[in-house]
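As structure tokens, one chain now follows by itself in the form predicted on its own.
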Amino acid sequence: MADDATTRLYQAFVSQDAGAAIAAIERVKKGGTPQEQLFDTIFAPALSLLGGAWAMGSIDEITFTQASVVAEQITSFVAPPVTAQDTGVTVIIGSMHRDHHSMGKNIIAATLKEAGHRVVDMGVDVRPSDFMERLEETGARIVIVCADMVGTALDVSRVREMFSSAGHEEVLILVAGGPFSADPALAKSVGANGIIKGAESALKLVGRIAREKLGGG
């Protein structure tokens, strides 16, 4: 049954067709899927079989873009319901330098958001020097940083050494994005300390740093 929705959702993304996505999404939702758990479910496997199709050359770039934009326009209907207290901890998220995929950051950011912690969205595109000021300016020692390409899931290394070099060997990388999920090793060999898989993944994992490590949430 996933399988099917997830194809279903990954065809109405090639189809550019926003109205079939969202049907997709619903049947899942109305099949007993907690509001909380679609993006897990449906939205990031949909978002890796469009990833493959074009890195397999099943689609042109054209076609993933298009595919990409519809994608974004729907992630509304696959975020959290639900606010929480504010859990005092600050996390910085933003997409590597030269990255300009947004929609699993889109979701994770507002995952967080949405369970109370303090989340500064840096976009895409986002330097190391970027990182770094962001850090600084805030005090952030949570820093989750996304790669959908296997060029800047390599770059994030940038941001460890960067870190390191200025006393703050203390700030946690996490990591998201489909390098990361297909080849784990990757994560430890740029100095990231977790990788986060999808919207219920962020909360778990931030929600354990916080309560293990900074004594909060």
Contents of the next structure:
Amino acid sequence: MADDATTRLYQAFVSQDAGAAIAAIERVKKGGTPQEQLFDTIFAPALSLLGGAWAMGSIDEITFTQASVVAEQITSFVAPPVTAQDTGVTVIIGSMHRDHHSMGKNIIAATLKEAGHRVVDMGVDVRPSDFMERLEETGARIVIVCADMVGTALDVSRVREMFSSAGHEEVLILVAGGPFSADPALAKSVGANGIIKGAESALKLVGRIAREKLGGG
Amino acid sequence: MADRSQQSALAEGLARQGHVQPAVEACHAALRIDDSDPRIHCLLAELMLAGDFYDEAIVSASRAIWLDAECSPAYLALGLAYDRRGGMWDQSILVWHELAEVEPELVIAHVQLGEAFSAAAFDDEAIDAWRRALELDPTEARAMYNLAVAALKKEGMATALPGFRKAGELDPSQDDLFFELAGIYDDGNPAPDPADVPDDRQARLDAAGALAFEEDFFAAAELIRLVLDENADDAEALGLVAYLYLKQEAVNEAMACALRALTISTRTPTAVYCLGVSFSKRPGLSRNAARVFSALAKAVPHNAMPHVLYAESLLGLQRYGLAAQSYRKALQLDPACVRARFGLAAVLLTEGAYADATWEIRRAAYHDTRRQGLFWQLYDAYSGGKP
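To test you: the structure above is the form predicted on its own. What is the structure of the form predicted together with its partner chain?
Then the entire complex follows, led off by the chain already shown.
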């Protein structure tokens, strides 16, 4: 099946027929091959055939180039998805009020977004009431509060207090920033549920929460 | 006067040969005779820098500039000393700005100015300086690495990664890996005329390799065509032609030839390299690239570059911890690998280790300026206009 499909795709390349190439790919897809395997299953072997044909002189340089152009045109049909599937998990992120450090927050937000989480980036200098407002708008259950100064790190307790007073005790607050990495006890004292020590740590922690507590991800 | 010139020449000669301590002694001897020659002060600054005596380097370079405000090598030494000493970003910005004024066409002055701005958190000014550097020299890899780091800080890894790869392509070290894998070395002789190449496989492959080294891709491709006409299953020839396509941005042709070569023989390192690079140019194929570069890193463990390429593909998979390991491995093998230093800096930024990231970028700057021999270029140009 795959060999036939490979040959069909190769022939579509050589005859510069993008439509036939897409049809060959769709047939394999309908046969149950997932999107992320299409490249290895059909595209790479067809390209190998193309390289072999050019090496043997069965196709000339111009045909080789034109076939490669067709391969280029249909690459998006076989390439694994560039962005991960939507996990359905909403994460609110922002830097604490009076804290204008954005770098760590930006990197964590982009990493979570890339991994398929729905990230609401509130920027820097975010007041506890703004976190609260956005929480109620989105129904998110994970809030990441970044703070890179001891003073603003201590202020994270105000976010927890505000959530609690509005009956949102179930919301998980994760904290990120130098003061929390240096003193893990600080996170507990401000009512945080976990510390994020960088982008990969954020992925792991949010992924685990999504699996264990939210039943998603 | 004759004594002074003799001591100056001695100091300069010793410094050029890397004999730091005797060169320092000769500089002091020259200064005892006449301490008004800025060249000796800036030579002393460079020597102090080489020995990691930053404060002494700052004193000597400042003295040279005080004696002659046009003494460009002294600005270079002073700026590097400020950067490497750390905590003197305001002075550093001033010095690089001055050097950019004295030598407006000096690309590295703009690159360094950008790094000084960035360290002082003037991100927009930093980006402007790196863009200026790229205007002057579109192949300036370090400016591109810095722009990639700036993109990481603002928009995350997915936006930054193409910049790292683009910078990597500007950096000649990646091509060096291919030629090492292909067994092609620069023997100082020009590549042969294709018409004079004997009619046998090895001679043609060797000549094609030499022509590829000289970036005469069309002549190289014609010779490989002759090899393939005799044996279409020549994996080495296919590996080499894949590289030629890659250099002409024909990624699918490169991938086709590399895949064909590996179908014939999985032990074709040049084809493995070309396949990995082709994959890394395609969004979404980081997993494929990681598989290929992991195999390449195992096949040539002594070379830093496969570890760097593997690390970059891991960045695309958000495996930052593993990427850091791979970058560190590369730096153990080659501490002067600028690409690995910037990559590691990027990973450190994702971990929130900003000071460590800045340190890696400073080390990259140090190795890059040394590799380019900039001090001596400026020194010779400056001395050329002096009696």
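This is a predicted model, so every value here is computed, not measured. Under this definition, the rigid core comprises the largest set of C-alpha atoms superposing within 1.5 Å between the forms. Numbering follows the first chain given and starts at 1.
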Check your understanding: Just checking, between the two forms and with the core aligned, does T138 shift 2 Å or more at the CA?
Key -> no
Check your understanding: Superposing on the rigid core, does the Cα of D17 end up 2 Å or more away between the two forms?
Key -> yes
